[in-house]
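Encoded as structure tokens, the following chain is the form predicted alone, with no partner shown.
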Amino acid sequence: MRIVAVTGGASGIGRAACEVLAAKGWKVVVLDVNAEGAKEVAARIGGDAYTLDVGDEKAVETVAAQVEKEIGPVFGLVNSAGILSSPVPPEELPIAEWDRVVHINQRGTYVTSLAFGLRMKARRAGAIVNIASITAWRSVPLHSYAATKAAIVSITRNLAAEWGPSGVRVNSVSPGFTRSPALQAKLDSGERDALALKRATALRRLMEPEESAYAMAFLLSDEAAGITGIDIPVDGGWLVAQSWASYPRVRGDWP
């Protein structure tokens, strides 16, 4: 049974990844700063849980070593840990918030990839899936979050080329507007409008966390053995639908 570690595994897309991978026969190690949440997910899927703040470089290395000693060699890694930023003009975005988002999302993904990936490289086998975002591909008023997600796509490509000769594959998934607890909270507060988000996609609906998780499971599997350095959008067609807004008579009302 192959072992996969999932950061941010206590909630949202990370939680869905843990559930889907466990159902597909992986031994899942749930990593999250939310210790109780990680334990709850691990207990339900028959996995193991470790408390981890990806913003703490020393803790990441310690936990990686601990997991490999106590559970076994990690073949798969899902970097799902991340935080959001406020949709405000740059002059209203505190630099401390910018730094925090970069520290967790971008730096956290990189240092976690190194901690687990270098061990994979030494064994000449392994696969990593990073969680980017469709905001990496379009301009949005998320001046720190989107920048970190674009950086994650770049990190993915660079590590894929670097570690490919050693048999380690690195890919990413870019979720669209996904019905995660974080987005649901914004919908409930009125900060985001569900209808507007749905109308902006080709499929006219929000994504579910499991849909990104299935893409991750594929990229980690032997069925994707020839795939590395790519990013898969799981966005319901948000990326392809946006330009149609420039042709309202052709587009119609897009119900």
Ligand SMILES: NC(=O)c1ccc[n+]([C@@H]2O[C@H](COP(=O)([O-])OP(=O)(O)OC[C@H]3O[C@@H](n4cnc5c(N)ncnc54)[C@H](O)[C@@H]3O)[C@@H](O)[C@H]2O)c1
Second form
Amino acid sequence: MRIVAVTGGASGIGRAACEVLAAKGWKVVVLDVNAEGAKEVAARIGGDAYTLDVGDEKAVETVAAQVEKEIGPVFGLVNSAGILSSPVPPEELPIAEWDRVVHINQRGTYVTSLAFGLRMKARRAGAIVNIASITAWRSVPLHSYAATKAAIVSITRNLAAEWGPSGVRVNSVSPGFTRSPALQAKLDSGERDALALKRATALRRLMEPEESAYAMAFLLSDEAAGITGIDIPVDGGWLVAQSWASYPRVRGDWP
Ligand SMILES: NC(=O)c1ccc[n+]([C@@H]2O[C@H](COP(=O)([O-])OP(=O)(O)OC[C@H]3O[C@@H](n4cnc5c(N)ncnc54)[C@H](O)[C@@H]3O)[C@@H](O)[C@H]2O)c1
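Alongside the form predicted alone that was just displayed, please also present the structure of the form predicted together with the named molecule.
Below is the entire complex, every chain and molecule, led by the chain shown above.
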């Protein structure tokens, strides 16, 4: 049974990844700063849980070594740990907050990829899926968050080229607006508007966490053995549809 580690596995898209991968026969190791949440998910899917803050690179290295010693060699890694942010203008975004989002989303993805990826490289086998975002591909008013997601696309490509000769594949998934607890909190507070998000999306709906998880499961599987360095958007067609707002009223349901 292949082992996969999922950061941010206690909630939302990471949690869906844990459930889908377990259902597909993976032995899942749930890694999250939320210890109770990680334990609860692991207990439900017959996996294991470790408490981990991806912002702490020493802890990441310690946990990677511990997982390999206690559970076995990790073949797959999903980097889903991340924090969302608010659409404020730059003058209202404290640089400490900018740094915090970079530290968790971008640096966290990199150091976790290194801790597990270097072990995969030594064994010449493994696959990593990073969670980027549609915000990596368009301008949005999320000055730290979107930059971290574009950086994650770059990290994905660079590590794919770096480790390809060693048989380790690195890809990313870019979820669109996905009904996770994090996005739901933004909808509930009025900071995001469900109708506006749906209208800008070709399929006219929000994404479900499982929909990203299925793309991740494919990229981790041997069915994707020839695929590395790519990004799969799971966005309901937001990337292709949102520019249609430049042509108002040409379709009945546009704003
Ligand atoms: N929900 C969306 O619309 C959306 C869209 C695009 C990308 N994403 C990305 O998907 C990923 C998951 O987001 P989500 O919406 O499911 O959020 P979520 O808050 O529901 O889940 C995120 C999980 O990451 C964990 N986490 C946060 N900081 C951590 C840290 N320092 N170390 C370890 N774990 C940590 C949280 O405890 C939580 O369990 C994030 O990378 C996010 O940027 C989400």
